[in-house]
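Quick heads-up: it's one chain on its own, the form predicted alone, in structure tokens.
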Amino acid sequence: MSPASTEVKGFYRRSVEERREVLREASGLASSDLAPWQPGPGLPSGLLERMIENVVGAFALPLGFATHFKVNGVDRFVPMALEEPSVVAAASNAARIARLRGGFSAQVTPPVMIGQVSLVGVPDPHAARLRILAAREELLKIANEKDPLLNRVGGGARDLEVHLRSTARGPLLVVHLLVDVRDAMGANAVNTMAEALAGELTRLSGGRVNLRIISNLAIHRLARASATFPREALEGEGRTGADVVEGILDAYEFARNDPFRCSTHNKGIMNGISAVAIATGNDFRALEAGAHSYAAFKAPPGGILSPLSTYETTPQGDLVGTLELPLAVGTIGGAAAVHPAAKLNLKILGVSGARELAEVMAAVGLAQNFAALRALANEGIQKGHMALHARNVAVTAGARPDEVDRVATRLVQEHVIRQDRAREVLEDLRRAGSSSP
């Protein structure tokens, strides 16, 4: 049912209950229909209203923990929040295989973010670039005065760059302020510093400041992970480990040379990373933007995209996977400091700060990517994925908790994962009153 009008005066000023009532009446629903919005006891409405606007409740995602992860010699239970079947299981299985050769090795570069200030209408852009560079120390001083706390903990504005772009609207001068944000994601600090430079940059350039904003293409804040996957552990479905290694290498070359495949290759990496980001209260949208932009940024001349991961073999024939991408994550500030579940998940994960969190995320991204390629090169991606998806189909068809596994098992055996078939199987089981599929 479509509402007569979405023009609701003062909607943001109303209470949570009043907003719910507006939506209930407009949609022709009963009060009981709104029960799924009810937040849990650890997430009161008052807290939710401090996080976003026009709150009516909470939207829950399944939260699971991946097992077997060893990153830089440290064991980690990794929180993952998402709705897609098989992701947590695949990451755990990949981590189990990597563990046979010591687990994942991971490193990060310093947590330096880029704040961009764009200048338009500059009469002498080349000369203005030099004037701005000559005023570097004064500009950094202005920026750092905006966040003395960040300076006290070892961060702050470190450097600036000036880039000249040619656009359809004339020359564009872009100043990059490089800021070490320590354990924060950094958006608030960087945006505040970038805005503080507007007056002086206007004077130095003779132009007009347009945008002052952080960039999510965090090329100075990279996370890297690597792992060795033993050839003998990759056997399956009648294929030798050597066959699977060759299949993965072929799949990697497919991604290197075809942008359509590369897009999905990199999406698989983000399946794992974004799930950890959501579970720890990080901005998964910024991470997705940065990762996919970096894939284009590092593409070879004439290319469109580049895989974020690489695969090669050791002299012994084992598979070595590596991953590099920007990961601007934080363990202080934002939802990571406010959301009770995010804080709890970070405690269980046991990271000491943003550096270790990024290392774990990179390891999870590599594990997820390896698991997907192994499945594609071996039994196909659908076997494990659809087995788990069958449980969702069974629930949608109306199966009770004690019936879900029986219905799902039948669907998988028949290779028919559809709701209409799930309903038929459910009816058969209930008529028969059988306790076996």
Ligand code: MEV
Second form
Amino acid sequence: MSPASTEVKGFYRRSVEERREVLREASGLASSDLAPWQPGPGLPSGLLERMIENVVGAFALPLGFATHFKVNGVDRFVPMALEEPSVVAAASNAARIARLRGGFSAQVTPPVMIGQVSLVGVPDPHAARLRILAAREELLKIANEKDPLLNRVGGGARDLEVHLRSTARGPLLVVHLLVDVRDAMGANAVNTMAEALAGELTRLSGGRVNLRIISNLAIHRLARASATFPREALEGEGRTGADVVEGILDAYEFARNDPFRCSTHNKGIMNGISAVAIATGNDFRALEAGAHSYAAFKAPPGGILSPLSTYETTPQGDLVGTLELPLAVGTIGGAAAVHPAAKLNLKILGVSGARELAEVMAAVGLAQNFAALRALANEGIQKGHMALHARNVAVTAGARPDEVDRVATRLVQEHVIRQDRAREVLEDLRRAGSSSP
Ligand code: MEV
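Switching conditions: you have the form predicted alone, so give me the form predicted in complex with (R)-mevalonate.
Below: every chain and molecule of the assembly, starting with the one above.
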């Protein structure tokens, strides 16, 4: 069957039902096949349509809560939405170990975001830079007039920087507007302010304003977390705690000295952070962009990437982990303010605002990283993954809920986690009468 044309006129103006019908017909599906898109009571159709365009339904992810987290002395049940097995369990387990030494300590810097305005065709870029810096007060005033509410709650445009870049298309002036966005992620406030400066910056520079947009490399809005993991709590799988500490320190050095490993090291950190971001209605793409570009920004001269975490030992031989990265998260505005499940999750998490949310996220990122390194330096991560994977394979092979565990256990024991084997095991079970057909 040749694919139907995707040139659908006015798709965005049609109702949800009509859009579904277009897709159903184009794919030759039955109406009942579209059931997985059905919005639930947690996210009604009307709300979905206010969030994005061309809505046909909702896409659900598993939501779990990590346990054992204590951050700055406060216990937190941490919501995590993601599709990957083992992540929630690993975070909880790491938090349980950190708890033995008081849990995580975390801090954030003031929530200052960067809005960038690029200026091209500037005849005298060095002098223009000074003219813009001299007009600082006036420019900040123009920006702040755009958001009186933010000013009332103690935020607002705070400062200006001007960078001169030399590019293939000539000199480029980049103005950075630094904005304290308080409890918001900040994109709307910052973009509005950056756009408002266009007229005055054109006049001051004698060039043309090109882009006006927030930067996700939020180097001024950092979150930091640290924790001590007692050596004796790390022993297992026939290895002493001291051996495991050595393995984690070697793993850290691997990440510090090899960009291919460092990328995966930092991905593990973001497994936890992005899961909390999704569960709390935050823009996880912005966080991912910020984290990975910060890893590049902090790389030593000649390096490409640096790990977002560090590991060292106390004089007693316990392992100390730290994490630092930009975390532009919000608890007001955006999906955090409208998505019913995000609002509920934030309530259960119990944070007072974006600052505490970022502190918890930094703790989760560190927990996730520690858990991954511990598993990797020990038995590897596949063992944990495989138990859940085996359950999925059992279900796909046709096991009923009462059969899933027995099939999965056999697959794990045999170290053969494949559909064909799952079907054979299922047939065996049913033949043996241990399960009615
Ligand atoms: C898998 O999602 C994440 C890990 O690869 C992270 C790491 O290797 O550190 C386990």
